[in-house]
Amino acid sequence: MDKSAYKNMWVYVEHDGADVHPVSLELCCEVRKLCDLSGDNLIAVVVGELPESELNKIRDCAVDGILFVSGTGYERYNTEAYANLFTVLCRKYNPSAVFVGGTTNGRDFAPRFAARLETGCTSDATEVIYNPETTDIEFVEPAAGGKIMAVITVPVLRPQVGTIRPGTFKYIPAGQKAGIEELHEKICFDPEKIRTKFLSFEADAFDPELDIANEDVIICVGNGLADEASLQRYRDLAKLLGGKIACTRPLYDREILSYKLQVGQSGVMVKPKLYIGFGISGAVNHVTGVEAEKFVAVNTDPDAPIFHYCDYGIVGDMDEVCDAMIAAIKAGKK
């Protein structure tokens, strides 16, 4: 294959007709980063229309173009449209890369097209690198239940498929270039072949509580965590610094705490301004799903690998050191 002949980097706009997913909008200010570095050009596609506000979203991030799709079969999110929506595209456009957000369904048609395309596709990295040399994008991810991070690319095939969490990279607006480029393609799919029939929606019940995406101050539990009984004085904490508590997987999987407080590569990615992990080992599926500007943990094991992630470490039993902490804060409140 002549990888010279795939041009430009792509990241598919998710929407809902009204609202961008935030996951697209974190992909094309990341994608524009690897543009600048390889000359190629960054390409929103758009599938079905969109208020103009938030096209200009999408314009804030500096993309180069816009392909704007349109035709039959995308009413609704079905797997046979979608993916064969960007088998047609690749094959006529040739793109060098094609960016995807990790969500239920951008997990579900990305590998699909791929696999028709014949090329490769990776899931959930962590971090993206052009390398110059090779013209390659590095994908780099946890691997080995965490153990080690692995560096994942398609030296030859094209394009390069890649799925991101939410929340995995920042959206930072670079400002819209001038003369963006506009694109139309009509691609028309056969609703009589979509094997899927919608029957209702019912959309899940808000509970503030478990929405820890955007929250400043996370309290984290870790495996670490003795029994359920314990759990209420971690509660306390976080409600004294005014943020919520989260948890890692292992607690999810004992139903100590819901899966969508899990905190890491397969659950939430945060950003808080304070973070303060108890009893948590450190696995690096955990931590690279935590971003922030104070980092603390606590454990009682010295040599935790999570020590070397942290701001401040504190050795010492989890339980004990946070009821220090809610003693000292009310102390600080008389």
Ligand SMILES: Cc1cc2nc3c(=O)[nH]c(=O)nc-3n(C[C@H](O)[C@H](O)[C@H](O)COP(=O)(O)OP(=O)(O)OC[C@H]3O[C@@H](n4cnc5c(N)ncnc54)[C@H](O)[C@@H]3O)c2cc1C
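Residue numbers count along the first chain shown, from 1. It should be emphasised that the depicted structure is a prediction, and the values quoted were computed from it without experimental measurement. What changes on going to the form predicted in complex with this ligand:
- In the two-body rigid motion between these two forms, the C-alpha atoms of K273 and E320 are best fitted by the same superposition.
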The other form holds:
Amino acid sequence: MDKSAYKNMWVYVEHDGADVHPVSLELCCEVRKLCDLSGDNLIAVVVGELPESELNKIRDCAVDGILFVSGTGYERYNTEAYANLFTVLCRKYNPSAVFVGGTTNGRDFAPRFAARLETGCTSDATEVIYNPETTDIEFVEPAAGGKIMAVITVPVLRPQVGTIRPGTFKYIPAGQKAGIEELHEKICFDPEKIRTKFLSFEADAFDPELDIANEDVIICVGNGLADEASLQRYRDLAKLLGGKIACTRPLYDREILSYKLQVGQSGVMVKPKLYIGFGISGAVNHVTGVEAEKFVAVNTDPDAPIFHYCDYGIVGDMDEVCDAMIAAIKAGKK
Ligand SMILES: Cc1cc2nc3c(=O)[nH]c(=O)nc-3n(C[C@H](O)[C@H](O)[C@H](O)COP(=O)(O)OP(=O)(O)OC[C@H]3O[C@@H](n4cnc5c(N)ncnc54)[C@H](O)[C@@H]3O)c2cc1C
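Taking the form predicted alone as the starting point, write out the structure of the form predicted in complex with this ligand.
First the chain shown before, then all remaining chains and molecules of the complex.
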């Protein structure tokens, strides 16, 4: 395969007709950096209608072009129409890479169209690097149960397809470029060929307390927690610091906190200014989900691996340290 015949990097813009999914904006910002290194154009692929205000958020990510797709079959997400759409588009335009948010939908259709194109797809990457020598993208992802970080490339095939974990990158728009190219495609998929039928839509009730991805202060509680009754002090500390409570997987397994509060490889990625981890051992599966400006860890075991990751480590009983922090903050506020 002549890799040089494949140009430009695409980002699939997932949306619900009203709002762009944050992962698509995060991806546009990150892939912009890759394109600056590779000399490719960054093209956002928008399927269906979006309000102008949302389109401007995409334009603000310094995209070089937007490929608008219309046609039948895309009103609601379905595997068949979306997998077909990207197969058809990639065959026509030959992009070098296609980036898809690692959402439920993205993880469903990305490997399917990659398989139809007989190319490679990396799932759930948490880092993407452009290698100027090989011109390949290195997709980095936790592997072997999170024990290693695997670097995966698609060295001889194109396009390089990857799904990227939501919350991995930051939405820091570089600003609109002049003369953004607008391409329009109409590709119809026969609705009769969609094997699932839409019956009704029921949205998850939104609970702001469970929305931790963009929180500046995270008080994370681990398996060192004695019981549910001990949790209140951590909620109090989070409140005092203007943050939210989160947890490791065992606290979800023990049915003490919601899965939506689980930080880590199979949970939420957080990028707070301050993260305080109480009673957490420091498993890779957990710490891989934390990118904090200041990382504080509290553990009774001075050899706990978490002390390798933190800026400040406190060897001590988690409840006692939490109570002391609360007392110090309250004293400071007087
Ligand atoms: C494929 C895969 C994906 C995973 N994904 C995730 C994920 O997304 N998020 C996640 O969190 N985990 C994940 N895990 C699980 C992960 O490997 C660890 O098992 C988990 O993170 C451990 O949680 P913990 O540190 O709270 O518990 P433990 O490992 O049990 O550690 C508890 C710590 O508390 C300390 N402690 C005990 N009592 C006290 C006290 N009174 N005061 C202070 N310290 C005390 C102990 O010294 C110990 O270090 C995953 C595992 C796999 C295999």
